[in-house]
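Only one chain is given next, in structure tokens, and it is the form predicted on its own.
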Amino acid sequence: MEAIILQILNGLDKGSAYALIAMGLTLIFGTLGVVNFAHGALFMVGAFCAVTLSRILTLSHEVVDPTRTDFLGNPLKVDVPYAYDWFGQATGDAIIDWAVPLSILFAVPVMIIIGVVMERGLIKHFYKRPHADQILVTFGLAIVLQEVIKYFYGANPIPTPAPQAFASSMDMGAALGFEAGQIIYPIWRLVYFVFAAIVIGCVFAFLQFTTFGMVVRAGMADRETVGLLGINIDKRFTIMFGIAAAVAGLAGVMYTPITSPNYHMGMDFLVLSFVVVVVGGMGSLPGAVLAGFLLGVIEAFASLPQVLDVLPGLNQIIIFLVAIVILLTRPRGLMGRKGVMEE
């Protein structure tokens, strides 16, 4: 039972990232009808927003410390972060420590701007083009973003730690009533799952209960009729593209302590996220979220040592095998709508 619970937790952790990225993909496809292969790159850019803010907060200058001397007795020069000058040492240390959560405030406007510029500057010219053209141009854009990140940040992963308060592990076994010491799980992974659940809930609430969201949902169902009512649906869809980019960016920001950011991390998640979208059903937000968590849990169980001893490498292909089975039995996916991607 302890092993099962541990794998469920691992699956929810990975499934949270799948669900967030897949939800952004579905928002873009559902509103604009664009198959956006650059969405994984937005996940990567979000992660490097956290890296950037962390570097900004740790910028330092040299000062002479009279309390410390070298072997000749001369005062040492030490690096002091500018954050100490601005906020004091105690507050500066706290801000530097909490760089990743604070990056949310930095990443949201940056990702919205990037999303709007992408949609207005490039993607709007491909609305009426075949999906193959959309895939090619957005995949090319993803490669460009990847190479830009590689140029400025290098090819090596950049460790970006979680705040010290969440850097340790907790005894989930004792918390759930099992024997102590049997289920030890990193706290930040639990934080990531809770964060993903909050973001997903906020997006659904925004679409369901706000006037803006209701108009967007109406436009997704019948764009021409909404336009005939005098509503500038294109402007609202552009904003939704920015929101979808922000969701992907937030997923990347909070994932940095779990996997050190690197320039190809977007591609690592992109293909799997598209599989999640297809399994959930093209254009279905609930389907994308459900499939994300479902495939994350299945992948976690396929990674058990007992399973890999019998079927080595199964964890690398299990998502694709499940996708094949689901699409053979339900061609539209778990919650797909009739007529979407069927022309």
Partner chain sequence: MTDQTEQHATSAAPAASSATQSSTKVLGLGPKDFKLMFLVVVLTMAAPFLLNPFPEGSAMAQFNAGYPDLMQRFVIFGIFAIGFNILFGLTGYLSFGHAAFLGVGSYAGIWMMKLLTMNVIPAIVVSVAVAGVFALIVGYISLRRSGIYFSILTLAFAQMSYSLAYSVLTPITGGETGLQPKVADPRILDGALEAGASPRANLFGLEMGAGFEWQVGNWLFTFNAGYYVAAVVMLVAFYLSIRIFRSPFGMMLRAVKSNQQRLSYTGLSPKPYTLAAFVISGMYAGLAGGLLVAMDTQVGAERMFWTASGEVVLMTILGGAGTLIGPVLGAGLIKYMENILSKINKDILHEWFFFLPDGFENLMVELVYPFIGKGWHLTLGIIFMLVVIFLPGGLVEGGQKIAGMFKRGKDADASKTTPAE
Contents of the next structure:
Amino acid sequence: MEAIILQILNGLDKGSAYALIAMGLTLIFGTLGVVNFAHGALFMVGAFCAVTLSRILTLSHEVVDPTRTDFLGNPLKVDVPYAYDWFGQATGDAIIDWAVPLSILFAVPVMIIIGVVMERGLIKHFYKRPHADQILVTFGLAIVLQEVIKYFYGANPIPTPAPQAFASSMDMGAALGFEAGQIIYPIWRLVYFVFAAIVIGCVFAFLQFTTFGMVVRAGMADRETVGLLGINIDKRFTIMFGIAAAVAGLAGVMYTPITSPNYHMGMDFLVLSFVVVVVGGMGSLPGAVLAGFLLGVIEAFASLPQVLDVLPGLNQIIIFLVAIVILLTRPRGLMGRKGVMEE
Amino acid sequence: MTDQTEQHATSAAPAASSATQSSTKVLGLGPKDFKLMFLVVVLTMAAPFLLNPFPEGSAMAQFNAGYPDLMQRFVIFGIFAIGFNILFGLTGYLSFGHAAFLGVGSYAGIWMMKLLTMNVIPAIVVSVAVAGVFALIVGYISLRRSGIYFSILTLAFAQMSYSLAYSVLTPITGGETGLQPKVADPRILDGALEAGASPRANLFGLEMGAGFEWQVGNWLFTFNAGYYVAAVVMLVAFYLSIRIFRSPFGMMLRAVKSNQQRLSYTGLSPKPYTLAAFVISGMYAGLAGGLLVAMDTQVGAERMFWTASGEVVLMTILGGAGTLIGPVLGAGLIKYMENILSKINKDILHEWFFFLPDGFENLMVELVYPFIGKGWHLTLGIIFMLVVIFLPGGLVEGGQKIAGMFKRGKDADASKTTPAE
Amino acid sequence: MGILEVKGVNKRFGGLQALGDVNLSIADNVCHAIIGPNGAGKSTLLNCLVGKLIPDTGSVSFKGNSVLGRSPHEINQMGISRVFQTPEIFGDLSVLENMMIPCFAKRDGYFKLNAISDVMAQRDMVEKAEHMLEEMNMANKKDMMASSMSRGDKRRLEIGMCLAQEPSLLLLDEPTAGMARADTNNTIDLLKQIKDERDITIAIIEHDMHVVFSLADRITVLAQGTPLVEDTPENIKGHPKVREAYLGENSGH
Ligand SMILES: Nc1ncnc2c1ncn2[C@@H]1O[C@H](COP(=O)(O)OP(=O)(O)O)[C@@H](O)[C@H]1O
Ligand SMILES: [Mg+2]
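The form predicted in complex with its partner chain, contrasted with the form predicted on its own above:
Okay, now the whole complex, with that chain kicking things off.
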């Protein structure tokens, strides 16, 4: 039992990331009818928003510390972050420590701007073009985005720690009433899961309960009819693209303490996220979320040593295997609608 | 819809040739195709000269691409892209997993070299065959879906192959270290190696690494046996692809791309045609994989990674999907950038902009630097986006547009009489 | 016993009963028109005949063999060709190539890997296709890209492609919809000529009563998924039920 719970928990954080990216992908696909291969890159850009903010917060200047000397006996020069100057040492430290969560505030506007610019500047012109062209141009854009990031931040992963308060692990076993010491789980992963659940909940609530959302959902079901009603659907779709970009960006921001961001992390996630979208059913939001968590958890179970003893390497291929089986048995994925992307 | 102009070019050609009757055929090719084939033969055969236009030691010498390793890559990836184009260019099915067939071909080839002989012929033949069988299995399953579902299925198969080759199948694939022929391998057809000699790939004794250099003034030209073997194979592959494009089979594939529904209601199931195209293009990939092994006698799993599959897509689109010569051009361009552009560093840039005042020199170097050296992918991504946005028919369409501009300037009347326009 | 027998066919789309207990028998060698208001289920009925849709219940048999459970290309091979409501042709291919594909289909049947010989060297196929284009009065357009033609020409080409297969049953879904009067008359002449010269059964869906009464030997009126009456054109013209269901709808436009 403990082992099973542990694996489910282990699958949740990756599953959350899959679900968040896949949700954005399928939102864009469902509303704009565009297959966005640059969506993984948006996730990656989000992660680098966190890197950027923590770099800004730790910008330092040199001051001479009169109370200490170096080994030659001269007064020691130390780097002092500007944050200390502005907020005092204690608050400054706290702010630097909380750089990743604070990045959310920074990333949301940045990502929305990137998303809107992307949609108005590029994607808009591809609505009427074949899906293959959309895939190709966004694939090109993804390459450009990741190369730009590589140019500014280098090719190596950049460790970006979680706040001290969340950096440790907690004993979930004890918390859930099992034997202590059986289910040790890093707190940040739990935070990530809760965060993802909140974001997903917000997006669903937004689509479900606002007029804006209702129009968008109607547009997802039947774009032309809504257009005929005289509703300016294009503007709403631009905003939707911005939101999808923000969701991907947030997924990236919060993922930085789990995996140190590097410039190609987006592509790695994109490939799997596409599998997730397709398994969930193109254009289906609940499908994307369900498939995201499902595949994350399945992957975790396939990584159990007991499983790997019997079927070595299963963890590497399980997602693809599941995808193949589902696509062949359920052509439209778990919750896909008929007639979407089948021409 | 976007590649209409392109399709237009390929489909109008046979129709036009019917007017001039088939009697003017050479080697089974119409006059236009024959010209193209002839041009490609001349270019590949003279490549050691053409790719080394700059004298040794000159500032431009780093743009020379006429060294064996790179020339081999040009033709081998040309084959890969030609094959990919038979699937994507003709049927419109976008496979995101073709590198798997290349990788499988390479592994099959290297095993022939380990077990049978260092002669490249069995290696290449078996590469093609094994890749073909693998493509048949993957294609049979993946083609049950179309559109993005097909793309994802092929991607899934390829990533699975990569992961398996990297981990579980280590006894067959060498895992992370890959495979290369060892002195101790059985090689039942070859005699024992001389003491201290290492196994070398050869064609009936002619070593792939063999060659000679020819110094003309400051120019140094390298003629390499391996390159010429690969080039001849590429020419055969190119010739076959022309024949496929012009054949009834090729027409059916274009019909699949154009309107599957009409094809079904004309009594033809699209599936066997697309599957045949898939297998043929998988065999081309296997051929490319076998040749890679024949040239550098080593394999690693990374050549099956999905980025490698993405690369052949880039090559084909960049050059012009659905055109005959486009994929070869695309492959050449990308491999050139990968090998030449990526080697330029800041010192070289400073040399180029030496003539500018210091401030400007530094500025120019800073401006250009992100796009070259390690940043060559950025240039590639930008070029690729520009091509998809403005030239959906790839470089070939660009060439045609430019040629059209010149033509129109010359004789406005002549173009009017072409009915297909 | 007609060449095509439709018995008790039902088809629902979610809550919508598109076809309700359709019985239809089309006799050999006649031109049978199916008319009815928009949304009556005419196209849906054709879709059930050619394997695009599978009826929920009922049977469809052609020359005594059931077509249900067969894929579209198999049904086509049994001798049913279909012209669609919006022209379905190979837009990226030349007109001649469009016409050659049914010629190949007829000869090669299921699948033949002929990847080396030149398509234009198949003289018999090329000649047959060119001959067919001449019959359709399109020989001068043979090198055009099919997608660049007018809608009337596309429709003409599609009819020609179906005829090139020498089907026993030709299904036409609103062949003159959206056509200019002159084009419509051309199409009527063409279809009349086909009817007279060939051993062929035609089922035609049509809104234009001029076309229907010029061509049809028998007429079935479909309303809300159910056949209302079936009779000769003369009798249909004066039928009160038809006037109500059909003209009533028409006057609403
Ligand atoms: N694939 C489908 N899915 C859902 N409803 C359909 C589908 N095809 C047709 N319908 C509906 O069935 C009814 C009959 O349509 P159709 O057969 O096209 O009518 P028509 O007689 O004008 O050709 C219409 O109300 C149409 O909206
Ligand atoms: Mg209809």
